[in-house]
Amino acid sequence: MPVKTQISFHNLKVAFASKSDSELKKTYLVFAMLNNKLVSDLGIALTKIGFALKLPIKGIMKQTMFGHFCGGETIAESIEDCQILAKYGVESILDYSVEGKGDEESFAKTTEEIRLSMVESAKTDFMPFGVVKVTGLGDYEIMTKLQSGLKLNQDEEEAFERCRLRLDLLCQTAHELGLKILIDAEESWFQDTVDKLTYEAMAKYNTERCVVYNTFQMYRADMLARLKDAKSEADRTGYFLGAKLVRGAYMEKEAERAEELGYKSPIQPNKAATDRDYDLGVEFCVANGVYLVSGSHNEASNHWVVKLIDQYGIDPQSDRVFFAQLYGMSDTISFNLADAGYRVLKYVPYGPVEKVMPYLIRRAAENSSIAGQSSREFELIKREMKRRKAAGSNQ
């Protein structure tokens, strides 16, 4: 596919090509709700009540919020949505988004579900990654205790070893299937523990190709330095470094804990500092042979990565650089990048409707609270509906 280095993220025909007129109308209704914080908050509250009372609201959810932000309830259902994305050059990552009970049974079940999702992904040519959140595999309190330097008792040591083995199993599965695997970021008070497990896996599985990727949250003031240190250690030890860069997901929680416990917040002083370090981080990765997944919904950041790919002569169809966005969000970025010849991933969450509610609530809150997020999406959808009406077709 020919690559276009000059990309517009405002080509609506490309951005919404995968949606029929009726699907676009459903999307309009979802973002109309999200664009009104009062309505959005009320909808979330009523949905929680509905599930608590076991009311028959599952069908409504599948036609609205769940249907828009999730691929399906099962792996098979979700792959059907991924096949549609693939027709437009967009690749997918199945993301099991059920928050377990935090016990050994749920950890084992989550591990097996992620393993199965990778087995099915490997049967396609458009699902190159698995993804795992280590807190889905083991007790974060044990991870926190380890990071704080406290000694684990025997039960805790055995539980942590089971967590380590679960993560190793998933990384080994990715390695054997020819896939890659993303390790999600966590809160700062146990991120060091997650990092240690991740770099152990890299040293084991990233010697011949880049299989395991760590996630770097650039809203942390120390993260650019940590990224550079990780590359130095990879070079010293002799493995490929895989890095997914994001701005971050736990800002409020981080600030609250720092204030409560009386330590300096690890978060950047302002958004400008986060943006600066994000751009410096992706440039460091591209310039220094780090395998990069750029996870951003920011147009300027995506333009910057496109420019870097061109500047450093990287094949846009290689596995050196991927772009990534969430399913149901920023299609103007994802589909236009894919149309221009770049490798683009969509995180496609899945799981039983009632069990994915915490994820959906976060998405709703994020879209209604981030300045302009839902209004931008809503405005673009309205413009596309107007364009189609004028053209008399969705083509």
Ligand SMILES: Cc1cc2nc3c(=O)[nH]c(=O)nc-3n(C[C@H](O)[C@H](O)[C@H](O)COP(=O)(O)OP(=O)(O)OC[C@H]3O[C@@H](n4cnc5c(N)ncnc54)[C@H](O)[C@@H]3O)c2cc1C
Contents of the next structure:
Amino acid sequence: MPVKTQISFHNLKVAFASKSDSELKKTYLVFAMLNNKLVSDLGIALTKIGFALKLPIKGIMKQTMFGHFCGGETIAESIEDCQILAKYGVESILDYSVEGKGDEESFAKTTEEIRLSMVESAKTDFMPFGVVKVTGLGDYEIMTKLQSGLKLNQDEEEAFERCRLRLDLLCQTAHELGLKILIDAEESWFQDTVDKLTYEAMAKYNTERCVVYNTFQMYRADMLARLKDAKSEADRTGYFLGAKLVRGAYMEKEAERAEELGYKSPIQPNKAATDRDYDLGVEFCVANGVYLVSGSHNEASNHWVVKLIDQYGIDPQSDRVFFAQLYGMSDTISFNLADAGYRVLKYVPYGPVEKVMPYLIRRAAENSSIAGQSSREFELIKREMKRRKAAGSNQ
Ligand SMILES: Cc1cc2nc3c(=O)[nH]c(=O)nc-3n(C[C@H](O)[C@H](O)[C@H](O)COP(=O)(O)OP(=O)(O)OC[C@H]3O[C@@H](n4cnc5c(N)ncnc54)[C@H](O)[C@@H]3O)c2cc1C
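Having displayed the form predicted alone, please output the structure of the form predicted together with this ligand.
Entire complex below, previous chain first.
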């Protein structure tokens, strides 16, 4: 299929083609709520109270926030949503978004759930990845202790080994099923440990094709250099480097901890520096044979990656470059990129309604800022509703 390199992310007909009038109205209501911080905060507070008092609010959640940002409560329910995305050329990644209790039982349960999500994904041709957060598989305090150079006691050694084996099992599953797997990035104080496990897995599974991807948070001042080092190490050892680039989600937490413990924050001095390194990072990947997933809702970044694909002669339908956005966010970007012939992935979170609440609260906070992509999206939804009204249909 010929690809377009001049893309507008504001082509409303393409962006909202998958939504019926009533679905568009529901989306409008969710964004209208999120765009009002007071209403959004109140909604979160009432939902927490509702679940604490065991009130029957699950149905309301499924019709609103949960329905908008999650695929479903189970793998089977979520795949139905992924099928709809696939109709419009958008691929999916099932993302088990339950934050477990942090005990051995929950680590084992999460591992099995992610393994099952990959088994089901492999039965389709529109779900090419699995995804995992290593803190879902093992104790982050042990990872932190390791990174700080402290010696682990016997119990901790054994617990860490179990975590390593769980990650290995998931990477091996991806390898055997012909899938790929993304390892999410987390807080800087144990990210070195996550990296170590991830590169071990890459050395094992990325020798014939790119299976395992690490994540690089470009809001960290040292991340561009770390990305280049990772590529040198991959070349030296002889495996493909997979890199998901994101700006980074834990900025406030990073600053708070650095201040509390009196060390220099690893975060860039300002947003412009993060944006600059994001652009340089994706260019480094495209230009140097790194397998890239560009995870961003930023329109300029997405335009930049389109330009790089063209400039460096990458086949947009190959697995060299994927774009990625979260389900329920930036559909205008995802659907227009897919329509133009690029490979686009949606993280599709799923899990029991009450258990994905922390995920939903984070999405609410992220989308209730006045500036940025979400308010732009709200404007586009309003314009599409007007357009449909004037046209008398959604065509
Ligand atoms: C598919 C996908 C996967 C993701 N996986 C991960 C993951 O594994 N780990 C993770 O941490 N995050 C992950 N994220 C979240 C991602 O980090 C946030 O979506 C992202 O930070 C929002 O940035 P943006 O690129 O959409 O653009 P923008 O909205 O333009 O950028 C906002 C980001 O810029 C940075 N920023 C803002 N102000 C400043 C400042 N003053 N100084 C320095 N930097 C600043 C912050 O990172 C902030 O989040 C993922 C996102 C997507 C879409």
